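Form predicted on its own, single chain, as structure tokens, below.
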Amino acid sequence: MPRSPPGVAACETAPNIALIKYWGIRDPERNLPYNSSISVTLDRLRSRTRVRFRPGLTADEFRLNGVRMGGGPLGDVRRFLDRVRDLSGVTDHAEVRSTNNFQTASGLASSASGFAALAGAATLAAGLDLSPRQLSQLARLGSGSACRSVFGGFVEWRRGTRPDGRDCYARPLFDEHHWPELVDVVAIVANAPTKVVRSASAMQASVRTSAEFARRQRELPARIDALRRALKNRNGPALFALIMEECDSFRRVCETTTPSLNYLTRTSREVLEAVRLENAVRGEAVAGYTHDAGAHVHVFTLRANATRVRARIQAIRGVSATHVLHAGPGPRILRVTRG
């Protein structure tokens, strides 16, 4: 891997929403998942991160949205920077400045876009020139889903089988232009709680305690194959039915975990019911919901139905806003300065 003197770099990446979830890690040190997953990288929502390796700095510093961070978030960033230092030979500490143009720690995958942006900025600032696959594997060590935000469009994270994780990485399936008619209507739930239990800990509790976890693992290979086909063929009804089936399976695992992981609010559940009602009235799946470990809900539909679906969601009390998103591009390098 070519190296040059450390300096300053900035990178911007987008969060992704998983259509097939990963929930559970078989090797926490290497962040290796039990199952493969498929996601779509979104447009408009962005994390922007600037990294500067500075001689004389006595410890790494991290600011998020202008607030100086400590505790767990700072520890995670420091450990990630240690990995970059090990790869590059850089010994300086770093200043990290990151901003999100969307709500943090609420189920909108800020950790995915944040660590993907950190991976891009930190490696460039350290003088490394990683391939997309190498960058995906590095980002995975900060946050599992970050490995998918290294690419735009529709992305598959391969679980791999090797103990060392060398075959565990994300790869693009289709670019952001593959299905322009596909729309993601994001329902922002008012007063959505910030996650108290971090996803990394919550998913391991599910592995240990949920009787639904093993059943879900048996179902996933066929569901992944079917969803891959639906994306390839741009088959809306098939895709929408599959992502709801997948989301319901994920939620059952969470809710049967001890202690129970209930990420949805009453408003969130009303959004799910509104989608079911819309499909029942139309006689087929014209929309499909999904959510991650948070209260906000993503409702996928086709452009021809987006206005009606959005209006139905906006009418729900407790939905503070809706965003209409599409598949978006991969990372954007904003600045690289050497020395």
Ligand code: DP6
Given for the second form:
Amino acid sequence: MPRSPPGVAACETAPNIALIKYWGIRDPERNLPYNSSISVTLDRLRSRTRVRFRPGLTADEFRLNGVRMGGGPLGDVRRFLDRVRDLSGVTDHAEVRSTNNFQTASGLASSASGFAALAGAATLAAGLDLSPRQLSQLARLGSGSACRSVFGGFVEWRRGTRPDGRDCYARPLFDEHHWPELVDVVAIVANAPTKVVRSASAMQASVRTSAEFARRQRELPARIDALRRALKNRNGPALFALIMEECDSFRRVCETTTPSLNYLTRTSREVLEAVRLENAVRGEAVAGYTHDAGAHVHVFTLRANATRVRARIQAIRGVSATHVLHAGPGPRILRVTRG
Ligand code: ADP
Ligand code: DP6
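Could you switch over to the form predicted together with the named molecule, since the one displayed so far is the form predicted on its own?
Time for the whole complex; same chain goes first.
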């Protein structure tokens, strides 16, 4: 890892939506998951982060969307910067400024794009030149899902089996141009609650208390294989059926956690029901829903059906907006200046 003096760097990354969910950590110290997961990195949504190491600064500072952060978010960023300092030998503290052009902490994966952008900007500002795989492993330590946002397109995070985590990282399956007909209509749900507990903590309650967790782990390898195949063959109906099955399995684990985790609002549930109805009327899966730990719902469909599906969802009371997204590119470096 070549080094040069610390300076300033900025990086832009996109959130990803998990088609196969990461939910459960087997090693909290190294952030190693119980299962592999698969996601799509999205276009249009982004986190843009600038890191400046400054001699004389007495503590790291973090501004998110113009607001000076303290508490958990600041602590998470500081711990992450400590890892970058350990790797690089840089001793200065840093100013971190980040903006998300979408809602933070509401299930649209701001932690994924946020920590992938921080990993990119902080390592470059510290003079490190990491490979994409090393960057993925580093980003994973900030937020598990962030290890997938280091790549564009369709991405798999392999759980690995080594106790030291060296075989646990994300890798691209197909780039963002693989399946241009695939559309993600995101239903933005009005009054979606802001999460107070990060997903990484919530999922550990599921590991401890949900009777469904072990069953889900047994089912996942076959579902992951089937999903990889559906993506490879660009098979819409197979993909849509699989992501709904997976999302329902994830939601069952959440709901059987003590205390129960309920991320959806009534409106979110109406969106799921609308997709089920549309598929029933059409006699095949023309669309498939999925959601992360939050109320907004992603509805995947093919371009030929996108207008109809979008209109159907937009008409649901409580859906405040719909965004039409596609698979998007990986990180973009915006600036690097050595100190
Ligand atoms: P989400 O569903 O948006 O990923 P989480 O609760 O899992 O929600 O994570 C949200 C947390 O991620 C925030 O409270 C903050 O600590 C962190 N975060 C979000 N955006 C950024 C960012 N751009 N840079 C650094 N950290 C961020
Ligand atoms: C349901 O990795 O985003 O979105 O580390 O708290 O940010 P934090 O958790 P995170 O958890 C992701 C959970 C999920 C599924 C997924 O993205 O695979």
